[in-house]
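The chain below stands alone and is given in structure tokens; this is the form predicted alone.
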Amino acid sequence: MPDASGSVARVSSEAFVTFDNVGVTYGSGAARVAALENISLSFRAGDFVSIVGPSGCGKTTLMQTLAGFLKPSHGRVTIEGRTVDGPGADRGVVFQQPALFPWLTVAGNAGFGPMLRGAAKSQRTEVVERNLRMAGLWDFRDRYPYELSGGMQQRLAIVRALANDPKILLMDEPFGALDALTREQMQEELHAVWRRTGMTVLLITHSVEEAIYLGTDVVVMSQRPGRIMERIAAPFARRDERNSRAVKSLPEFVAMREHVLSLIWRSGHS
């Protein structure tokens, strides 16, 4: 189904990430389950792509093929024309649960990636300080994860993903376990990081409001087997106005939200 620009795939010479007719199937015979089917999608460097859809539609599976955790059953995923065949430092991944190392301090968690890469201590120190200051965690650098609030832990998880200077940040429901106020604060912090770094972001979320507010593009997936129902260009992420309540009350925001919700509703009840 085409989007407002007349295209689902939006494949062009400027494509940075491309899903080329990707399908994922689990099991075989009577136990065979098709999770994704005929996914063709591309986006440019610097885009913020939000993926939404009904539960079980394959959003996380799609992200895992880009992360390199899962190999497609058919088709291929490429970054700058190179096939993704496993995890890599060019992709940072943030999950719903922070998955921090409890035995390391905040600074230790933030510098874990550069340490594994063999970066010099002076370089690690500079990267850790810069990212922790950016996330408002510098004053907590000697604390341990259990001493942080949920929102602070998730900020640290994002910092740890950024420490390797990835080309793409992959986020799977990163704010799903947070209360409403902390979630909105984290949305603002993520948006600020994206604006500052120009990084490409792929966000998996169940929140349609979050997807539209943060994304330059919103991709709506169908019920399993997951297919792309529609891709919608969202203008709100690039606006200078960041009063979230004001933006989310705009008539055009509400109209887009209701359109996306109706797509998901129809898919889940078809």
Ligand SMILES: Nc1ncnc2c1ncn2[C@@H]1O[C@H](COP(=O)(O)OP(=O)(O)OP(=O)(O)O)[C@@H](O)[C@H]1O
Contents of the next structure:
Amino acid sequence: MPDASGSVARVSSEAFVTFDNVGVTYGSGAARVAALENISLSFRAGDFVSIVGPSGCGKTTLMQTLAGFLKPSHGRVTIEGRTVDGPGADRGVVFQQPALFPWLTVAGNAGFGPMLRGAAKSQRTEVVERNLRMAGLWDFRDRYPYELSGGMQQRLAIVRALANDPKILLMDEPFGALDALTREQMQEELHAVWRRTGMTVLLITHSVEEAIYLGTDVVVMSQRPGRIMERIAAPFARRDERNSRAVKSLPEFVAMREHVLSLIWRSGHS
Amino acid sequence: MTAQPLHFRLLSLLSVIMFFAGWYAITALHLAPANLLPSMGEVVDAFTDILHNGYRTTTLSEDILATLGRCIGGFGLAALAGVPLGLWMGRSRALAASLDYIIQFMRPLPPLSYLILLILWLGTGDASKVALLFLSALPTIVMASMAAVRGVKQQRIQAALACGATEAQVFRHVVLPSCLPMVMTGLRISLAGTFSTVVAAELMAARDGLGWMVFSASQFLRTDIVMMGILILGVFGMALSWGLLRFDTWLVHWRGRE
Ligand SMILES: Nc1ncnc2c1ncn2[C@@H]1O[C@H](COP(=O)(O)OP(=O)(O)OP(=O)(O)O)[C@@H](O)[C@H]1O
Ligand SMILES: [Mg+2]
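What would the structure be for the form predicted in complex with this ligand, rather than the form predicted alone?
The next block holds the full complex; its first chain is the one shown before.
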């Protein structure tokens, strides 16, 4: 599809990922659903972008266009100035359901990407060991995914994505199925990985608290067709203070949370 | 499938004992004509006799090997051809469409209905029987393999693509292993079918094999040999199924656990 907007010039040298007037419609005729409309959004390398919005507003669809699983019906998505036209190892993806490979051991899953690239065995085992130790899964390296708890499976899915040294990590409600305690632990671990690696992260979540606590930017989306309502810069992720209880009860945190919640509330009932 | 607890296995064993006890009771009390239902002792005698002297022109092991060989030959060829064909059909809509009616036509067809044609074309030797078993096993294997490919979870494929997998790597490292559970189920179903078909095929045109032995003995009213043949057939049928089940449990260790 020819791109008439000449938008290359608008891509700032700083922008790492851009959504350029992206629209997605599913189906046709009576079954036509406009899932996304007029999405323009850009962020820089190292940003941690949280996306929140009511169910069905198009968050997953948005992520899929960046992952390259779905071609937008309109506009384009770029990463480092190049239009996305398919999936690739530069964008690690973590799904809501871990989608691990049950025929491979934990170590096999963790080394899946390096194995595909034909990395040398020694280098592979080194990456796998480092990542599994970091995720607290080293003792389980010879087990199979179905022998792990839900939280461990999700950690393994993150490890599998990280093994490819992606430029950006895309996560679709990765902690949705976890209990509150595990969820908080996973948030801290994810935050630590982000701080240490300086990687760019796109996190879709239903939890407004999680979005504000972890994100440098919180993007609030509205219901069908999905649009961006507001983008808010959040200061908490870059703070050194990591006592999550304390941070989450700061007055400015609470105020931001209430603001975002009221936005979602309004959009869900319009 | 997990191992049965001991008391359930005892229960299974009990029903077998009951069967033999009932058989024994009926013959010991002469409740049935002796030429229609032989006693257990007579069947054992027939077994030792045939074990040592063979039945008519063949030895017992020749008959067993003939039957098993036809089964394994026909089934093995069907698996070798059917699994790749089915996987390919799962990937290619065009190929699936081209072969759809043929497979759908073959699947419910009783194999014995075309046995006579195969005998006319391939003779009364093993070729016609192996071909029969091949053709009867093929549709189930093809259908299961095709359905397996179509049922691969999209998210698994996406996860592999996001790890940098090429099309070929997705097929080799994700689609193939994802298909194993259903392919193995297809193989197990068709193996059971193969075993029942081989015996029927040997009733029509054969000079050896367990089915032939049973059929031939029945014409001389040697019900002791018929009984013995049936027991051996059952035991080997169970053993084949059990072997494949064990292989399946080992290979598809994640079955039902994801
Ligand atoms: N494959 C599809 N075919 C048709 N419509 C679809 C498809 N996927 C999503 N949709 C529609 O697009 C809209 C956005 O879906 P999407 O999955 O992106 O929402 P979401 O924000 O991720 O929701 P949730 O928070 O519940 O996961 C929904 O109205 C949905 O019905
Ligand atoms: Mg979603």
